[in-house]
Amino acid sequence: MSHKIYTFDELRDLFIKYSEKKIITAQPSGLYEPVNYIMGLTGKKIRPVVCLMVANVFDENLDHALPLAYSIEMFHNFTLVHDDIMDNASVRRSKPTVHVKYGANSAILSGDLMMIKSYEHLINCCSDNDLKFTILQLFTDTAVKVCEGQQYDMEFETAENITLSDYMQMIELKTAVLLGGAFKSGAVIGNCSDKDADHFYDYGLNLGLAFQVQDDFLDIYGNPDVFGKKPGGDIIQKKKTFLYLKAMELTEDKEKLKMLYNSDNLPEQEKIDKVLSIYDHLNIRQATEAKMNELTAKAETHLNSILVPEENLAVIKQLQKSLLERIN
C-alpha cells in the first residue's frame, strides 16, 4: 500500500507550524529579534516546501525533513537580509527590511547567525553520519554558488559588454541553485538513489532558470491587472535582464539599443516604447518563450527519468504548473 502523499498547502501548514515553534527567546533580543521577524514574514515557503515534498516522494514521515527544510529558509532568509542591504531596499515582503528596521550592524549580525543557525538545524536533522555529511556537502556547495551568484550580480550593475551567457550563469548560481539544492536535499533525506537525487537537482535548476526568465519576460509583457505593477520597470531601471541581451545578440546597431536602454533623457513610458518597438523587430517576445519552454522541456526530462512511481510525482508537478503558468 503506498503512503499518504501530502498537497503543497498541507506541507507548507506543516512547515509553518514547525516554524513557529522555533522563535528564539535568547539574549541579546537585537541579536535574536531580528532573525525572528525575517524567518516571520509571510512568503510562499517554497523552497523548505519543495524539500519536504520531494521527501514525501519516499517516505510519509517527514520528521527528518523538517529540520533540513527549516535550515533551507533560514539560509534563504539570511542571503535576503544581506541583499537588501547590498541593494538598499527598503521593503521585504511589503515589510520594512530588516536593516530598515533595525539598523545596517543589527542586521548584518543577525544574518551572520543565521547562517551559523542554518548550519546547527542541518546537524539536527539526522542521527546516520554518512547521510548527515552528504547534506552538509550539498548545503555548502549551494552557499558557495549562492554567493557567487550574488557577487556576480552586483558586479552586472557597472560591467559592460556583459553577455547572455554571463547572465544565465549569474542566475543559476544566485538563484537556481538553492532550487536545486532544496530538490536534492528532500531526495537525500529520502533515501533515494543517487542518479535520482541527481534528477531531482537538475529538474529544480532548470525549473529555477525558467522561472526567472519568466520574471523577466512579465515585466514587459506581464498583464498589468493581474500582476499589479506598469510594465517596463526593469527597462526604467536598466537592468541587465534576458530580453535586453538577447536583444543586445541580436540587433545589428548594439550601440543604438545601448544607449536608448541607459539614457536618462526621455520620458519613462517613451523610453519603454522604444525599446519594446526594438524588441518587437527582433522578435524577442517570442525567443525568450522558446527559452522559458527549453528549460522547461530539460526539467520534465530529468523529472521523468526519476524511479518512483507517477502518482508520487503528482505534487510536484502540479507546482511546477502553478509556478510557470502565472503568464495567464
Contents of the next structure:
Number of protein chains: 2
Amino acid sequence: MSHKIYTFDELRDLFIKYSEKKIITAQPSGLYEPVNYIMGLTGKKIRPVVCLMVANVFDENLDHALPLAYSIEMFHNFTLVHDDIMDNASVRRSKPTVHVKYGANSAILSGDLMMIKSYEHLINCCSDNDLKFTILQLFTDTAVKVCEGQQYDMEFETAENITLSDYMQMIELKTAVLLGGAFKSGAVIGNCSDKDADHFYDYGLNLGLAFQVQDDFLDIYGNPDVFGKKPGGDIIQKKKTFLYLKAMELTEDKEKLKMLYNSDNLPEQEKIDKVLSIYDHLNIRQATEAKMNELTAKAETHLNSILVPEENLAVIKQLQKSLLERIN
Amino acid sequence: MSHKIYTFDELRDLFIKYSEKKIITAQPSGLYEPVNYIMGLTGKKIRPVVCLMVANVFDENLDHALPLAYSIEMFHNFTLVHDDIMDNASVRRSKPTVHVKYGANSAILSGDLMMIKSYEHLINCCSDNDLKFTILQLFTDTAVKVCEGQQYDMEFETAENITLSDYMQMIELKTAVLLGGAFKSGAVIGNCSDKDADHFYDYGLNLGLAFQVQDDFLDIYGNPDVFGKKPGGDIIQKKKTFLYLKAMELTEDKEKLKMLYNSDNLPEQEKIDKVLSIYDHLNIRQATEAKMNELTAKAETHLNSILVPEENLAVIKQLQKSLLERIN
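Same protein, different form: I have the form predicted alone, so give me the form predicted together with another copy of the chain.
Up next: the whole complex, starting with the chain shown before.
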C-alpha cells in the first residue's frame, strides 16, 4: 500500500471537522440560519464520505476532495429541504424540518441558496478547470435526474398501474444516481481513468438500488429489534414498494390485492397480516432477496473491474457490507 | 465598424428563435411542462438580449453567447417561479403563475430544475473551460446575491426602521446584480479585457438601480396613459419604496408619516393625496429624480470608459434610453 487509507469513521470525522469551518456567518441571517441548521443535523454523511473514500483510493491528500464532498452533501440537503416541503414532512433526523422551523418561504429560498452554494463549493474545489468541468457535467446530469426522480415519486402516489420497472427507474433517479455520482466524483478528483470512474459510478448506482430495495424489504422482514420500527408501516401507508409491485406482477388476482392494499377499513394488524399472507403465497421474500443479490452482484462486478490494488478497496467493501448487512 | 451590430429587436428575435429550439420534450412531462410554460410566456427578454448585445460589441458570431443568454433567462425565470410562490402572486405576464397553474409542489420542483438547467446551458456554451470558469464564478456570485436580495425583500415587508441605504442594498442584490451580470457575461464571452468587463458590470448594475428607482417614481409621478396604471398603487400596498424611505429620512415627523402610510381606514384616494402632499412638501419628486440622474451618470461613466469603437456601443445607449425614458 503506497499511502494511508482512511476508515469510514476517520473520513466522517475529517468531513465533520471541515463542515464546522463552513458555517455561514454572512447576512441576512434569515437566509443562512436554515442552511446552518440543516447542515448541522447529525446524519450518516454516506455520500460525502463515499466521495472522500474513493478519492483516497488514489491519493492520501484529500484537500480537493473535501470541498467536493461538501458540495455533494449540500446538494443532498437542498433536496431534503425542498422534498420535505413537498411531502409535508415535519421531522428530519429527529428534528423539525426546515419549513416547520422557519416557514415554507424560508425553506424554499434557503434551499435555492444551498443548490447554488453546492455549485460554488464545486467550482472552487481545485484549480484544474478541465477536471472541474468533468465533475460539473456529472454533478449537473445527476441533479437533473434527482429532480426527475422526485417528480416520478410524487406522481406515483396517485398514479394507477405503476409497474416494477417504473419503480426501479424512480429509485434509480431519485436516490441511486446520487450515490453513483458521489462514487464517480471521488474517482474523477482522484484523477482516475475514465473507464474506472464509470465502474465506480455503476458500482454506486447498483449499490444504491440494492439499498433502496433492502429498505422496502426491511419494512416487512427486518428484525424489529434491529430495525427499530414495527413491521408493515409501508403497507399501512399504502406505499408502492418493490414488494407490493412484485406481488402485483405475480398475483393472479390483481384486483383483490389492490383493493386490500388500498383499503382503510381493516384494523391495521389484520391488514398487514392479510397482505403478508399474499406475499408468502407468492414468495415475495425470496423474489426480493433475489433482486437484492442480483443488484449486489452487479455492483461487485464493477468494483472488481477497477484496476487498483485490492487493499485500497477494502474500506469500500466494508462500507458495502455495513450498508447491506442490515437484512440478517 | 468591423462587423455587423444587431439592433435590440434583431437580437430579441434571434433569442426567441433559439429558445424555440430549447423546448424540453423529455419525461416526466409533469416536471418539464411548467418549465416550457414559463419560458414560453412573452416577456421583454432584456437580460438575455443584453448578454447578446455586449457579446456583439466584440463579435458578430453569437453562437457561444446564445446558450449563455438562455442560461441567464432561465435563471431569471427560476427566480420568478419561486418568488411568485413566496409572494403568493397569481398573475405573471398576464397569465396564471406556475404555482397557480400547476400547484406549489410542481412550482418548487420545476423551479429547482430550471436553476440546474441554467447551469447546464452555461457549462455547455463553449469549449473554453477557463473562460467558462470565469462566467461560472460570476453567475454563481450573482445567484447568491439574488437570493440574499429576495430574503431582504421578504424581511422588509414586516421589518421596522428600514433605511434608504437598506433599500438600495436590497434592490442592488435582488435585481441590479443580475443586470450587471448579464452585461458582464456578454463581455466575458466576447473575450473582453477584465477591466472593460468590470465596467460593463458596473454600467449594468447602476442602470439596474436607476431602473428600479424609476419604477418607484413612475408609480407616483408616471403618466397613467403611458404607464398603464393609476398612480399610488405602492402607497395603497404600503410598499417601502425609494420615495417613502426618502420622505421618512427627510420628514421631521416620522411617526405621522409612518402612521398615515400604514393606515387602513382612509379612503384610498384620500390616503394617496395626503401622502403626496407630504412628498410635495419634502421635494421627494426632485430628490428621486436627482438619485436617478446620479445613478445614470455613474452608469455612463463606466460605459464611456470602455475601450471599444463608440459606434459599437450605440445600441446599448439606445437601450439605456428606452429603459430610462419612461419618466417623460
